[in-house]
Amino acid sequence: MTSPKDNKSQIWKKDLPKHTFILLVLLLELFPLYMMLQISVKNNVTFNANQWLPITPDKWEWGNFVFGYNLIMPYVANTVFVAVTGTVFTLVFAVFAAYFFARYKMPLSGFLWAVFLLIMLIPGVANIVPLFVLLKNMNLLNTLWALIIVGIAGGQVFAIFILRNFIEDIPKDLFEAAEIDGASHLQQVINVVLPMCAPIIGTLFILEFLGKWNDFLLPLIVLRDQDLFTIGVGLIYLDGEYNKDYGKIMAAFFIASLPLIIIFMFTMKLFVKGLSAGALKG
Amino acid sequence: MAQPISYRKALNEWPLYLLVIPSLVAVLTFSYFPVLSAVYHSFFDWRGGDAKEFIGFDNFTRAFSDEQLRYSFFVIFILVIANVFKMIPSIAVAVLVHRLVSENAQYYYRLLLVLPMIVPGLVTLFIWKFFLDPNFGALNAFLDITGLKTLLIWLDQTFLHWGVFRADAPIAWLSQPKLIIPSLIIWGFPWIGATGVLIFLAGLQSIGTDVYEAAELDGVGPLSKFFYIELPLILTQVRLNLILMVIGTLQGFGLQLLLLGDSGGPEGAGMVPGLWMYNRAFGAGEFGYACAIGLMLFVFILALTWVNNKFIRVQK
């Protein structure tokens, strides 16, 4: 007989080359995090004696921040414009929807249901000249509504898809309860689906979320003015100037990571399963 | 399901299409009608104003002997085939996390995997191209310490004879032609996909301990535990995300755009179909020939999505 701890030591004998192998990669793959952050401190000085190790923090040049900051925080500004708005309308429309697919069987259900689904199978590359002309026939280039509103309309298919499952699995009985009570199908949605699709409402949010926050080819196509830059496109910006101090840079990037980072921190749970749902929508 | 319902009490409910049509228009208006008008214009000398001029199939016949869009085809038969390899590592750390005993451990991987997805894609790609840069790149200086680059050099010398890596100049990654390709491929290294990984850890999650201490019993190697329980479990997962990146990779061209710009870096070396499209658009104004070009792609990505629903079917 092994004692427990023996037991223990023996596992974790057993998993050490596993435990090396992951760590190892896990190490290569936060590098560039690494890069980041140690290199946002930095001025030229320091980047050009040391650009490997980090400096103690009494070199730090918090200078680079403040040029970050002052840089990128108008274009994180539209972008949370962008991507918040655009992810309200997104799952507002995308429930009602959902709910009219999941509801009854309607004359013509499963017509516009195709219509939506055929959505998926076609893809997107030949729509982004055509998309640019529209936009400009409808005076939208240079604005910030383009981008919400052409996110409305892609976010359409896989929030819909998603949430008609989840509003078919709502017991009929409340629907019904709901409707001897009078409520209306608005009503019936918001006091019956909202409550019951609350998670998955939640994860799709994030998704929404992350895939806006993430565009940065039709900001690039439609945005002139730099008032209205999105993050994306003020990176883009930011990385063709020629006169390179890396420090500030480095530093402007990882402004721009951290409402990622303050929202991760909040929502670790949600974002670890709303990326398994992902996985899961083929 | 749905709940079934008569035309007449249909007509009643008239108001539920209401809800419909928000969605309805949206998904029309910018969906649809782009890829119309697409196949409108593609038969059009158009350069993106109300002035047009119907030439046929001119565009297409010059789309068919543009070198440029033939060499792009070629590039991004290349990048296909490399993320098929580039698959690979998120495959086997998915699986070495899951045979690993310790479930804290298994937990703690998982949220150190899912970690660089909190910074944007934009800013891990500037940061590689940071890393690709002649002077400061850590992909340089790692070659150097580790003595890597005489082998290249020596490599040059003997079998390619392309004359780019040389011992006295630091290797020009973006900007020497012959390089564009391998830099491509090379960029985010080690190919973690922290959805990848996610998505196969999820797979495997259905085999018991017991599974494997069974294979143990029997003496069954590393190896063939992973041929005969892992992967035919994680199947599914591993062909999905294998039509998704080939799907991705062919209509995608933000990589090129933001490393190489849009005329493809150097001689063109990097340039991919979707760029192509997007330069004769926005860099040319030859919208018409830039649709043209678009729904070739379109089409060809169509008839693999067609193959593949026909032949290779993924169970559910």
Second form
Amino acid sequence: MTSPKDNKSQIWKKDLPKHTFILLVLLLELFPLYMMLQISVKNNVTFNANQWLPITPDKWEWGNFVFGYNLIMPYVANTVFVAVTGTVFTLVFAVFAAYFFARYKMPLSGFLWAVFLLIMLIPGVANIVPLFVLLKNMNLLNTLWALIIVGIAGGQVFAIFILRNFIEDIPKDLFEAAEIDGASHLQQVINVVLPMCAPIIGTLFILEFLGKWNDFLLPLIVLRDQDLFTIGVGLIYLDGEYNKDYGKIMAAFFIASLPLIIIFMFTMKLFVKGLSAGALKG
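Return the form predicted on its own of this protein as a structure block, the form predicted together with the partner chain having already been given.
Partners and other molecules omitted; one chain follows.
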């Protein structure tokens, strides 16, 4: 008869390869963050002398973070405006469109839905030239509204595709009860759809926000004034202008990544809850 101590030892030996693999993956994922942090407190002398290992705190260059903060904050403000505005309007339009596709059948609604599915197969970069011409004709070049409008349009397909399946799974009795009580379509969306689909809407908000925050190609093509740069474009120009001051560059990169880290930390439960709700739907 084995003792509890022996059982724990056997379990530990059995799980050792799994835990080792997870630890290696975590170390691999955190390695860029480690490099960014330890380089951000160095000057060029200490960086060239020791690129891989941290230095003693008495040699830290805190001025790098002051420089990075002053440089990156205008880009952060532009990116927050574009990402938040684009994400909110994307989900507002997507909820109403998904409600239509899920609740009502009309001539050509199946055709329209098939068109939406086909659009998902088209890479966004394939439309970059006609999109640039369209924005030029609309006098939207070198404006943040160009990024917002394109972001709203580009995010519709995926959001509608996800939300339609969730709305279809809502019991029809809830909608019928709302109609008997005299609820309009808007009231049904607010009082039935939004509460029932809150987890997946939260998940879509996170995904859409991250996508718009990390967008690089369109801002690089559309924006010309440095005052309008988003984070992706601003950091690229920072690398080209200050490519010899690695400490300042990494400090700016770290400050730029902080909003995403904070958002991910505070929305992790909501994100997992939305994914879990989607898994249970099937």
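Just so we're on the same page, rigid core means the largest C-alpha set that superposes within 1.5 Å between forms. Quick caveat: nothing in here was measured; it's all calculated off a predicted structure. Positions refer to the first chain, counted from 1.
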Did G124 shift 2 Å or more between these two forms, C-alpha, core superposed: yes
Core-superposed comparison between these two forms, L27 Cα displacement 2 Å or beyond: yes
